[in-house]
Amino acid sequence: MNNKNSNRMVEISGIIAGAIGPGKVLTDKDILDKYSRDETADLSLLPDILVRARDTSDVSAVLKICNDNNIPVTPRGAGSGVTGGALAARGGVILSLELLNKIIEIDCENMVAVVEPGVITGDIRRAALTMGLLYPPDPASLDICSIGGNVAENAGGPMAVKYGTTKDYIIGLEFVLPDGSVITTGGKIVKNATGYNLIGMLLGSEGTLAVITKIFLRLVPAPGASKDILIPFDTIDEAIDAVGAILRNRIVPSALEFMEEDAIKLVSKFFSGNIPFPDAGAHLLIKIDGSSDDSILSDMEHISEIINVDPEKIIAAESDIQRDKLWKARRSIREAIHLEDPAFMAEDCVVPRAAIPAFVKELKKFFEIRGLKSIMFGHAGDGNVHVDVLRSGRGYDEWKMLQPSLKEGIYKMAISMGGTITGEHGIGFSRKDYLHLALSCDEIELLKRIKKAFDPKMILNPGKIFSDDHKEPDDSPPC
């Protein structure tokens, strides 16, 4: 940073702390440091002041002042993202929402939670099932996401099958707009018809338009009783025809998960070999919820005579330990990535649930040709598949320079058979570039007008999801 930016930010930092107290703003530079990186891997983008705020008082503020000084401003929950998206890719503020992280009620009558959007994912389930409730969406950062990173990306995670995304659980949200304004729209209502649509711009739309300060959340009754269980296929083909004679006979479990045979290896290499099927082509990894013992029971005996499979290859977990072990082969395959090679490429193409197979085969193809090792697995029931790639010994600069022609086959792959580029992660600052491969000319013209409308002045999360949004919509090429 040149000296006449440094004295600006300096400057801005002074005002901030003026209008919401000195110790919620900070610009040490370890600190900074630690706000740079999400959990994309091998991205870090420095942001030139943190601010952590307490309230929607210091939120509205902070935009306010950020807005009318044209300083770009980055909203940032708890860090979990693996797309870049709470980092700040054009220097300036870093918004953390970390501090409004209070449940602010459970309304049993209702089936609504009330809450601000640095509440723990998992601390919103966990206190909605003391009441008999569920916070159902739950994606594999439960425990470390934040609910309004949660909506900003619209999550989803492995019970979507039944349940649903993030989006079908946000009946009302407060917001402050790029120029401090505070905006409600919706509340403890289950209907509401009342002009546009303002919730369903703001899930997903990534910190790029609003940024969240109260969420009030769908509950719904928490099932009386649960089974897990893990079903081993030869093949991949296997696997995902049962997911399709499971769904058509009218078992809807409430999760699907899938493993293919590289995935495996991989999870057994990282187990020393301790987990079920080490040597099986794909993993089924079912959980079947309902309102008594004998439902999950009756669907059980379903499934075990509409699959092909060997019966007496079917474990379901008898208890919370046997649970946790049928789990933890799929929960742990990114810590595994990471102990493989720190640098892997991670992506999370959506295709249509019965073409999981072929891109996986063709993917797989389109890998080996290239000599790189690739492990995939992902949500069986939605066609969600989570796409990470090694490096297999390439050197750093060699794998930087590969990387954008391995991100750009596996999306025009995703797409050619019916899907897009991302399923839950979001475009962020790593996919921005690849916007166009998925949506027409018209779609993301429509996109920046509508970003436009909220953020006039271009402050808000710049640089993601947008390759050229420092432009004016006018002065930008159509794609």
Given for the second form:
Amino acid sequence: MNNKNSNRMVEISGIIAGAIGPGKVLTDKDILDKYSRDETADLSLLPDILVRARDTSDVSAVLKICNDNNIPVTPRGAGSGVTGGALAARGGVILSLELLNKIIEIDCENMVAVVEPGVITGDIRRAALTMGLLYPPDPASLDICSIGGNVAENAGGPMAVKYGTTKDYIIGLEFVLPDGSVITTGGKIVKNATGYNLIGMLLGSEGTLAVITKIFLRLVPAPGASKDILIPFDTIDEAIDAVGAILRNRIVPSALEFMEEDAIKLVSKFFSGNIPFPDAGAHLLIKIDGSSDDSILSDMEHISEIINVDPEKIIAAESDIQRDKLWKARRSIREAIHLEDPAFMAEDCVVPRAAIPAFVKELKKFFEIRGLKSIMFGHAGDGNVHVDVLRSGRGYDEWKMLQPSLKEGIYKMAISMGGTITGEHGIGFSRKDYLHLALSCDEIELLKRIKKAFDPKMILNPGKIFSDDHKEPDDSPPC
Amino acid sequence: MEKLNISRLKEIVGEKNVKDDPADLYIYGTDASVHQAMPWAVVRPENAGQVQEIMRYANSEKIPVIPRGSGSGMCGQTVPVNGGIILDMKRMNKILEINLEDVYCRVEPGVIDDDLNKALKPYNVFFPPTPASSIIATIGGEIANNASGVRSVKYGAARDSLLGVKLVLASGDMISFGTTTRVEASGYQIERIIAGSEGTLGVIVEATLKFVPLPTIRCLGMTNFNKLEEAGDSISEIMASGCTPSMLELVDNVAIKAINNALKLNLPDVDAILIFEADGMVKEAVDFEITKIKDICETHGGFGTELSFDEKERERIYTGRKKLFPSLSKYKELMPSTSLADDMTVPYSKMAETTRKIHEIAKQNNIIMSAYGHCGSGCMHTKILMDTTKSESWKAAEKAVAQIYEYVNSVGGTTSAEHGIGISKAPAFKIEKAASLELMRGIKKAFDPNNILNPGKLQDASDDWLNATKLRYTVSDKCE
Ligand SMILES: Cc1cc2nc3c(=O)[nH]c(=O)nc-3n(C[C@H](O)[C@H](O)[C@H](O)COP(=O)(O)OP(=O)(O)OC[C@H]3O[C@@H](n4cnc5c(N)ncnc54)[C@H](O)[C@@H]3O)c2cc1C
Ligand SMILES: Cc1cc2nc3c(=O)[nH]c(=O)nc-3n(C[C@H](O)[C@H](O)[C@H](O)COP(=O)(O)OP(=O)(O)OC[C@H]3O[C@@H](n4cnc5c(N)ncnc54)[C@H](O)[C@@H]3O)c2cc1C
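Now show me the form predicted in complex with its partner chain; what you just gave was the form predicted on its own.
Shown next: the complete complex, the earlier chain at its head.
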């Protein structure tokens, strides 16, 4: 940071502190350092100022000051993002929402939860369950991510195959525009055909359009009963065929997760071989839920009729302890990879479900030629494939140089199979240079014009989604 | 008008697909609302390429273009307030793909809802938003209005079934957003804002929709209540009980009388009726749900409950609700029903109170109003029954509409549940959304810098719906 900039930042932090109170504005080096990272492997971008807002009016005041002074502002939830969305790509202010963490209300009569954006998603889930209600989206990061971050990333999870992703549960938002104005849209109502769907615009907007300060969530009755099963297969093809057969037979499980051979081997190593079916070529984890035991039983019977596996080999779980055992391998993948190599590369593509085996096999070939080890797993029901690539002995610098071509290879393969470059984790900072692979020039131009309609001075989370958002929409070079 | 070059349009779509004789223009100048205005021409494209060419031409000449499906909108969404070209999308009516493996279908926008469901039925799946107008409504119109229907309480509105759209922008550029898959997070979710955009942001030329398994078992029930509040309490309790009814409809006394007059059904002359349905694949599970709903209704005073799994019986029980809309005009001689204050959303817990309030406002203004709706999703429909030949009726209606939406706003509801805003609900919409109108105008501009796509609607509509266009009705004593 040069001196001129640093003086300017001292001045700005003073103005902000004057407006909202000094305790909420921090510039200590070690704190800023902590906020220079999220869960993106090997990425750190240092902010100049950290503001911990306590209410909507703090958020509004900070945005107005930064907008007037052309200072970049990056909203941050719990910092569990894996594409660098919450990092200050162009310096300036990190606006943390972590202290806006109240569950304001759980209204059983209208089946709505009203929450602040900093609430940890898992806390909402638990609070709703005590009242017999369910908030279905269940990212694996449930206990380390905030609901505001989920809205901004349109987070998904295993239950998406039956219940959908975050977008299907947001029925109202309060948000603050870069100029400080506060807008509320939607509320405790489910049906809504009133004009442009601003909620839809903010979903997946990765903190680039507005800062979300209050969220109305639709809840559903918690299913009365559920059952989980784990089925081993010899090959990934057989596993995905089984998924197709289940869905074609109109059974809608509430989770359908797969792991391929290398993923199973890695987790098995992590647990010293102590996982179910450590030698299988693929695992399928299925959850069925419903209002009564009868309907679950009938679905389960139906599934074993459809799938050609030795019934002896299917493990079922009904209690929480059994369930944890079943899910142990699937849930520990990230930890296991991290232990193997903290600088691994993580992607999350989407392909049409039926294309999963071909996608997995082609990608494996692609990595093998390059002498790289890869791990794949994901939500088989909706074609969301997580692709983690290990450094496999490469030196750090070589690995850095190699990544762009690997990413491009993965994305191009997903797109050629009718898929897209990210299912849940967004574009953020790490994928912005690849957006043109998924969208045409005209499409990107439209997105930029929309960005401008919300944020004319381009101060909100700059340097994300678009590779050249500092240029005017119309002067970017024709592509 | 003089700037319109008809022969240019004929070059694009062919002679017989351009209409400009006044009789045609008159028909295309109105929809199911109270409004009427004359377009300059009607153009019927056959494919996306033609739509692109039409838009390029219109954009260069700054001629308004109004996309139109079947024109069954109730709020004047397709009425050309500033003239221009009506883009009739009904020739683009091909079902392009039904993919059972990945559970989606791709359709052109002019496909009629019922036709899509007929094509899906052999595969035992269905496209659920299905408005009551499904026999005429096009998929394009349903998306653009974010339509929904009786089953939306369980299956959601059009937006919830929309996976992706292909869109021609005002500039003529063609873009596509969304995927055939259920999850995606690449950039902003354009498809979600297109649902509900009422033809003001782009022309939908293709949609990717998801479908869901057709339930094999349905059970329908109907219960009577002597007091609206008892029905209201039942609704809240049903929705909070863990049940997921596939239908939950409230019918008020005005509607009951109208149905009895029109159809001679002899429904009991009670304060309210609730109609409910449970569906699924397993008889025991459906039975369990329907019994639970029935028990809740009866503990709150519901009586005379009828229940049936049988298709014929279910049809009989449902006849009244099904024919409710045309029946309303039979409530009283010379008091036809008009699409005014036609829909709104309120929290479930306010359904009964809202119904009372609507009756009270109607009485104060000397008109008749019926309230009914998909109460399981908080959706309330009303119609104003009045002597449409008298200007004083219109004045009264204007006052009633304003009072109703003021109330809806005060209880945390919203101006439209499913029919959209168009012209007639725009004043209430603009009050409700005052804080975000500028932002919405900014978004409109990002899509359509020259403001040629369906101008004068939503945030850009007049604050005075009564004088925004001519009325579709003859008002005999019109004295200004
Ligand atoms: C172990 C692990 C497992 C994961 N599993 C999943 C998974 O299964 N599914 C999945 O979808 N994701 C998953 N993720 C990714 C991550 O948890 C999600 O993207 C999550 O939604 C981020 O929430 P957050 O609060 O941590 O957001 P942050 O990382 O703080 O921010 C993410 C983005 O949201 C913006 N943002 C945050 N709060 C707001 C706000 N209030 N207003 C406006 N913008 C805001 C930020 O600017 C940033 O662009 C996983 C991550 C980890 C580390
Ligand atoms: C008797 C009756 C019952 C009804 N019941 C219901 C109900 O239960 N639920 C409900 O939601 N609605 C209902 N409606 C209202 C209406 O039928 C629906 O909203 C329907 O979806 C409109 O479809 P349409 O094809 O007639 O669209 P139109 O009326 O032709 O158009 C509606 C809007 O969509 C736009 N549009 C149409 N096609 C395109 C396209 N290809 N690209 C971009 N924009 C486009 C138009 O510009 C306009 O703004 C009812 C109407 C009637 C008359």
